[in-house]
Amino acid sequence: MDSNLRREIILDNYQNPTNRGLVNDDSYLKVNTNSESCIDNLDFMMKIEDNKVKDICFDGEACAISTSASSILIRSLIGKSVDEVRNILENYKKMINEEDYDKDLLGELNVYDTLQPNRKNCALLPSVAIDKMLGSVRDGRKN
């Protein structure tokens, strides 16, 4: 991907993130995640119904990489089954860690395929949060 296009996508998702703002709804799972090496401190909420991700939202303070990764990841996951979400997250983590992954599966998330090592944790933060929420779900129901 062209580096100018990469910067444009990241900046746009930082300045105008998808689903920013939390909801007051007890049917959502909620988790906080933060970085020890950056300002990132984000709350994530996710609603799962019938084994599908119906909604994900987030809020908090974070750098451009964490905020934009949250925005793009959320957009990529809403409407997917829990298994599809797990597959996307696994491939996303492999990409960030420079392992073999399914590039076609990740779509716009491919903008993070050449991050500087000190920015990888920032890009992984939203996937860690979503993984935590999925860990409390079995077969689409809260444990």
Given for the second form:
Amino acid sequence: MDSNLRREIILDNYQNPTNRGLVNDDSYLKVNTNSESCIDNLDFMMKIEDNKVKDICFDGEACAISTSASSILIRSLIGKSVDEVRNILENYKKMINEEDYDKDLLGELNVYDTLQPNRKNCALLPSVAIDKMLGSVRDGRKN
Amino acid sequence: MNREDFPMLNQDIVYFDNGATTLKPKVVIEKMMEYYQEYTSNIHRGDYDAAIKTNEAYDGVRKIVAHFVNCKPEEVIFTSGTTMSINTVVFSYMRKHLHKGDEVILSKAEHASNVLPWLKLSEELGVVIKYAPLDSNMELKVESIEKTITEKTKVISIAHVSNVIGDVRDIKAIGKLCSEKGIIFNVDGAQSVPHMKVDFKDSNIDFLSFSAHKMCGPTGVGVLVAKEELMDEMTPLCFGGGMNQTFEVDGSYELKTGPSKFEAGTPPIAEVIGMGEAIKYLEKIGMENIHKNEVELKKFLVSELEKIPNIILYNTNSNSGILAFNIDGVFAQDSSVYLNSYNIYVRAGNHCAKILKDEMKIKNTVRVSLYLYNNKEDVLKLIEVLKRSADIFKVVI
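Return the form predicted in complex with the partner chain of this protein as a structure block, the form predicted on its own having already been given.
Below is the whole assembly, all chains and molecules, this chain first.
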């Protein structure tokens, strides 16, 4: 991808992120990711209904990569089934970790295909958060 | 000053992360290599030449430390660093001597290593932790401590220099207060001992902790200076070789006295020797000169940064080489990634002082922490890069 376009997409999502701001609704799952490896600190909320991701939102303090990745990832996941979400997350993690992955599946998320090693955890942060919430669905827990 | 002594500076870098760790001069690296290449042996047990030399070198560092901070050599315990030193104070001494309801005074600007051991002790014993309020500059003044003291206060445990704000606390006055009121005075010297003259005896300190790697020495070693009469009452956290006199099958045992009691197992010998050399190196330059250079350079840094409109400064007044700032509207980590792309090494974060955010109303900052080898050219390079930070995201992303 052209580096100017990549930068433009990331910057736009950093400055005007999708669904920034939490909701006051108990039917949402909630998780905090106080990153162990850096200083990003984001809260995520997700609503699942009929095995579909109806909504995801987030808020907190984080760097340009974490914030923009949260924004793009959220847009890519809303409306998908839980299985589809798992598949996207898995491929997203593979991309960040420089393993083989399904490029077509990730669309706009491909902007993170060449990150410096110290930014990988920033990009992974929203996927870890959403994974955690999906895990709690599987375990039958709500939080 | 003395830039030529530091091999790391042969690279084109500006190193401004001295609060985290410092660069090592060649003499320290060579001194440690000399042990590894010429007289490797264990301490305490050997009768051969190399072992005798190692013993002398290792124990000799107690005298070097004693001269450096004005204490007795018998009061110098080698630890793995400040964190271990403070944990030793809390769990070797305080755990035995504090009781439910006793009060410990800290501040909200303390490093994790001077908060968490106390939280753990409070959980175990029901000891009450009180935070002496910071003033509007986030600094801790003697008056604030004085007002926090009650008849239940048993310990005051504070950093001499805080690692985010960099304010130099008046430990002499606080020490006087402690000795008048029979309060134990525990000083975290991690950010002060490397940068200025610290006097254990004159400041009436009971326990003083610091790390070698923050003062031109190696990682993995530090010091706990413990007042002799208190050391006798401390129970070691680690038991094993090198710290006992005898032990028998009937269950009886006798421990060594003095600092050896707290140094079970083979210690980091090369590192202790390296620390001794680092102290000699600093003393040769002179602690007054080191402090003066840092304070002057910080003033220059502040005056230059104040000329840049989008820079927010947090602690311009503190009399040390520590400065916290942010680029307006930019997350601290993005700022440090940006500076790194120009080979300027700073730290972004909460600097392990996680409860300071309640007072500062800001969680994360970029921190510049200076040391003896930093100069005006370093500062000017930072200024030049910050002046054109309008394009920060072109660089960072």
